[in-house]
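Take a look at this one chain, the form predicted alone, written out in structure tokens.
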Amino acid sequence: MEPRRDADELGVYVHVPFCSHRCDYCAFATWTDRGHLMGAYVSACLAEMERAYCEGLAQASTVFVGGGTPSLLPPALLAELVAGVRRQPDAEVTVECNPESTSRELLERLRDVGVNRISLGVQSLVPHVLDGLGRRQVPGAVARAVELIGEVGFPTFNVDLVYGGAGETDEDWRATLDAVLHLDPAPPHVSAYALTVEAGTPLARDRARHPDDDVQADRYVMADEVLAAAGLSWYELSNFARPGHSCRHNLACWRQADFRGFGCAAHSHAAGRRSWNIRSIDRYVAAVANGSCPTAGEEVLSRERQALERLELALRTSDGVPAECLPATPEMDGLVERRGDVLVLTRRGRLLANEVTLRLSVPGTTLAHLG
């Protein structure tokens, strides 16, 4: 028995690598000095897509345009990029936006090309916490962006938050959660991510700003309690939603469905083969322009490794994993709960998810065989 996955699921991810400012914790493939390449970059992405469709790529069941800051692109250009993705009639289509670059024109153009979900990067609503993250935010921008999302008529949206930043107190985190839940309209989905230290970032070089694990655990418990009381249930470790508002694209990835990435640094997965594109904007654009394949590397996973990764991903979700994939030992007490034939992480188990993951096994094999 394995976690459920749908054979007709195909996710498409489009990477937009432009930012107006790079946050201190960010290790993504983004640039603040390449705005002059926006038009050429979108053309390259569209050309890469067209080649994929000529080679038989199926229509997408979910689309996610992320970055970077997709909303930095001129509205017409971003709409053209989204329109280039061929998708099924009922596809979920998500675009990441920053509050400061979210305008009515942008949202209306996105709605008109089939976008039905906005992912709004907020991180915090407390100014000194944002300062500690090296993040800029215009006062009132979040409330205005959410108001516009409601007025333009998107059926769903999510707000992304980060906890554990330097200078943040329990009161600050509670204030952000409360303020987000009182936005109008109230977000039906909230993502709450623990701040992580990525190598090579300004945050990594400043140990005084590194998060404390115990503090982050307390913040997670607070988020779980506050969001659950507001009707948003966890469905993945860092994601909480009202019924019917879970992100289908992310769910498909956690179920190990196939997905195709377009743009620089974009990753793809198909039947156990993972690949990734050239990271540099300039080199990616040049490669597509001269007819070269923009793939920079790939790896092929064994069936056993695929099965184990599928379990690792499923354990992160409220779907859980088959009961026979975790040992029935006292050390599991209080970390998982049985629901029929599956085991699902308890709140305490979610705090110790990495430790539980180490105890997963694929029936009929052992970790030593997985390489």
Given for the second form:
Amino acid sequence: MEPRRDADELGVYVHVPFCSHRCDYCAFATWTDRGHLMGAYVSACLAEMERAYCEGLAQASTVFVGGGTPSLLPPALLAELVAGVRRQPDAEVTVECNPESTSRELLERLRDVGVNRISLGVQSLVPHVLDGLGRRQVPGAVARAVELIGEVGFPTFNVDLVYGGAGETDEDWRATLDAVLHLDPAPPHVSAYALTVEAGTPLARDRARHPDDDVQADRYVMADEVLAAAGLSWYELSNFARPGHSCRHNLACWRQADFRGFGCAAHSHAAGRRSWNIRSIDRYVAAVANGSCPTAGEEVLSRERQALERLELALRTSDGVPAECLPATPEMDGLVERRGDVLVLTRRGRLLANEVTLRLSVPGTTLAHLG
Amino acid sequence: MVDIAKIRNFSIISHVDHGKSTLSDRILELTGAVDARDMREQYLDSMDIERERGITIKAQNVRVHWRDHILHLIDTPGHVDFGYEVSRSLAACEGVVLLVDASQGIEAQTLANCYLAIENDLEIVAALNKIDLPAADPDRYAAEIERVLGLPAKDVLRISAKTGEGVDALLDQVVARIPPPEGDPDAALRALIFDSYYDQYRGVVSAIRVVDGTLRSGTKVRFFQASTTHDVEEVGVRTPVPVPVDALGPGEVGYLAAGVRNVGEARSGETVTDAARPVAEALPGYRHPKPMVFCGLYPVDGDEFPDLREALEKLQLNDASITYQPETSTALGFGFRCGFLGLLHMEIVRERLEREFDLSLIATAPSVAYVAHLTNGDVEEVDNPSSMPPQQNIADIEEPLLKITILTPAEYTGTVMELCQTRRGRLERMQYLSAERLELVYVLPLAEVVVDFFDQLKGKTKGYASLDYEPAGLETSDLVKVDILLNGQPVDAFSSIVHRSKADEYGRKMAQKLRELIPRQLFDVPIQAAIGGRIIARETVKAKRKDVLAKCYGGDISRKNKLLDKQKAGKKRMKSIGRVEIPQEAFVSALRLDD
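Let me have the form predicted in complex with the partner chain next, following on from the form predicted alone.
What follows is the whole complex; the chain from before opens it.
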């Protein structure tokens, strides 16, 4: 028997694979030359959803529309896409936006179709740092977008940041953090990511711009201190929020809840079965159009693997893992701390999370319980 | 049996790449020994490695017919490591063809082998090869041959082994100038083994030259050095296909199969005599091969240790000059301390082990055999830094020396001398071969040569210098053992015996190299180099601070798991030195001392 789940919990992710410009570090499934397919793409997504609902897919408890740059879609089209997802009345509905394409019209339309959370891709507020990331940003666009988010009236929103890019100094990072915290309204949620070199990206080919681990560690510590002081505490390695503002969609994902992905390259998870859709826009659209299943691959996790993964994901969050899942060796000192029955990563432990993860084991009792 | 007056036994001597194998191929073709359509390059080189590297490791011999004569061509090993084997092959000949590249002239090995031929009283037929090349300058190098070796320039033949031009004239000269062998068919049997190889069906098959008497199939023979008696199962000649014959008479070259189980009992230089009528004295010149260079060989995967043992056993059947004995390293596990004739020999053996036996090996840095005289009067041979007695028990240490001969274009004289000087060399002789070329003779500690000396020499002279060497005894030297400690623990695989004047440099370099190779751990790892208890260098691998995947959303989970699995598998392959985990590759890179 599978472990019991809350029957009401289902995440829906919708992927929007369009960008006006590809940043140098980006390895996501996104394209800058497929704008002419926006209409066809949204229709395909809606068709894929419709098919899923015919097959009995439940109403979503959380919805996340990510990309790419969802806000690049014409407002009406994006609203139509969001409206296609069936959801529970109190569902969290997030849409990722780029500051430049965040207009009042767009935000109002999104609000009107039930979007209640905006995730704004900012990355940095220092021009030369953005240059180093190969990212474009119109000066003042972030402040304007945030102001609009406040005016149109979203109960919560997030700002995405990246640190450790070439040419970024401690002061630059500090400046970005301070500027973000002084936005009006101030964001109740910040995601701060260490710049990661992904294979095949322009960044990967340019060794001179590769980040230094020690520098990134310093920046993480700075972010953790500055954000905590502003009342945003970590609830996942790279995510910080005021109480009540954590992203429910992601949290559910890290708690191994089921989620269903729509659109090209979108991933799904249902009770230990993971699957993913065709990566390219063109082939995805074609597959849906001719009625075939857009799934490109799947993997079925063994019970042991599921149990281990559950721990691995939990370890990344402030939920922590049961104490018996980690060895009580001296090398764990300072990496985890005990909170009741669970072990939670310390700040140093968060920076060395892989080392801790490698030492996780599923206690026999947990497996027996699963069986 | 054959009319002795019609026999000519000869070898081709030349420097690597001067075209010896090509000339052998042409001779086989021209004499009709090998049909043109069966011809393949380097016909006589039977090992893959020989063909690939273009060198001959095992001596081969072949009987061909030319006009109404019988020629025995004895192909000699083509590298300095096998100098002794060359000398035994030459002992089976009355003459040599000295083959010199017409675009490069005499090289160090040509010179060494030519001196060997002169010492052995062999007739020398000199030929300049590759005259078809645009860069060929036969007049110039014929003059050089006359000046350096005293062979008249007008007698130097000009050939192209590649096109076949002049090869028939060369064979005519071999017949005309090289004397036939002498020997008494009725005297007691004396025959020289000059090479042996192991055949899995027949046991050891030896290349043999009859000096006196007659070697008959079905008789009993005695091996003089090995003190063993064997039944002659088969004698024959190679044409190059083996053809059994009833008997081999004086002057004849052929093969002998006598049920010998390993080549160590039929070494080059062995004298074969009639068991019923043994001669009183062996043929001169036998030497027991002595390993010069040593290294530890360890399987990358510890489970392959038994396979490595079996592979070494099998290789030794065919190459008696390899020595090996089990040793244990805290860092590398179980392996063998192996001895080799020289650096190339070491490389070849290692390559054969990996290639023919499908093993993956780690080799420690090459070392030499030191002789330690202890304060209590004992004498110990130390071929492994870990078996070095404590400093306070040592009265003095001797190290093996090499006499090396370098031929170099004069413009590189300064560079070569500087290299030899930094390797603790002592100049013995310096002589101009011509206005542009110079011969330098140095005595150098072997230990200084085994570590990338050839590469340095080649690099610094753009490949123009050539080298030959021979052992030159032992000499007392101020040597110390440098230990490398990781997190306070000595790592035997990195210990080295070095001259005191170079200890600091070695320690510093090794510590720096390891700092770069050892992955950061959860704690600071000090790396120290020490002589006895005295620290001479120190580096630190700082504790790692960040090892985390920044993003882990729905689509990232599978990918993240793959990364973690990889990291986990990597951890398994690591060797632990105390609490420090070191990937296998770090050992391999650290032990590669060429940079």
